[in-house]
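Form predicted on its own, single chain, as structure tokens, below.
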Amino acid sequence: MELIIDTADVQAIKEINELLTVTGVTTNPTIITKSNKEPEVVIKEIADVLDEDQLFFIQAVATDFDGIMKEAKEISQIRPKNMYVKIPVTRDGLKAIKECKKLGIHTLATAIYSADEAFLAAMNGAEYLAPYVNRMCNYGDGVQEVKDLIEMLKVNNLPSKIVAASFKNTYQAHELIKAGIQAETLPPDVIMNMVDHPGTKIAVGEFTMNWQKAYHRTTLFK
């Protein structure tokens, strides 16, 4: 599975990138506004943190076909490779995804609320599909809908990868990993909740205490 960080917090990206095997970073207009920096500044900072083999996803802000295509071409030129344009699955967005496929521009279909929307974007050539898992739960069983999408792509032999998004807890992430999800884009807090189980901290503390009591040091060798 590909682990992708969903944030524009450069410090959080650095910390998690050092700690875990990270495939890349996703952003969206709302995430970038929360950085309280100009978008050009944030984009450059993130690009500088990532190595050339890691993926970088930036969303088009324009909502009309011509505007999306203009921004898609600009986004695709930010880095020599592994640059992806996020495009919402509106009518204009689906049209743009299809056009990007013809031009060789890498795309991620986003703002997905149903398996059907995602499937149609996959048919148009989107390389990644980002269903909003937690938000989908407001309309039904978001986790099951993504599981349906996994099967739909498989039986129809479509190569698009699902990068499940919009997580609020580790249970949702766990269930989709178990179901064979290809990728997840998680906010830093959810990632760290997966890392920092309280039981692990307790166990390590017990080991240290027992060792120090017996040998009066906290290292294996003197």
Ligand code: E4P
Given for the second form:
Amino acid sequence: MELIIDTADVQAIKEINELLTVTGVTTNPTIITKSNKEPEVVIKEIADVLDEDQLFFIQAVATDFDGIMKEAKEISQIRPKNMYVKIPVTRDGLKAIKECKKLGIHTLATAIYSADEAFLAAMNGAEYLAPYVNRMCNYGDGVQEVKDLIEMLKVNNLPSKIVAASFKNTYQAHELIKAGIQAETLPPDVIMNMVDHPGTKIAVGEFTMNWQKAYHRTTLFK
Ligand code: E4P
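For comparison with the form predicted on its own, provide the form predicted in complex with erythose-4-phosphate (E4P).
Below: every chain and molecule of the assembly, starting with the one above.
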């Protein structure tokens, strides 16, 4: 599975990138505003932190076809490779995804609330599909809907990858990893909750305490 970080917090990206095997970074307009920096500044900072093989996803802000296409071309030129344009699956968005496919621009279909929307975006050539798992849970069983999507792509031989998004807890992430999801984009707090199990800290504390009591040091050899 590809692990992607869903944030524009450059410090968090640096830390998680050192700690784990990270495929890339996703942002959206709201995520960028939370950085409290100008978009040009934070986009450059993130691009500088990533190595050239890591993927960088930036969302088009324009909502009409021409505007999305203009921004798609701009986004795709930010780095020489591995730039992906996130396009919401509106009518204009679906048209733009189809056009990007023709032009060889990498796309991620986003703001997906149903397996059907995702499926149609896959038919238009979106390379990644981002169902909003947690938000979908407001309308039904978001996790199950994404499991359906996994199956729909498989039986129809469509090559698009699902990058499940909008996670609020590790349970949602766990269930979809178990179902064979191709990628997940997770916010730093959910990633760190997966990393930092309190039981592990207690176990390590016990090992150190017992060792210290017996040998009066905290290293294996003197
Ligand atoms: C990422 O690609 C999505 O834009 C993001 O996960 C949405 O998350 P939210 O539901 O927390 O806004």
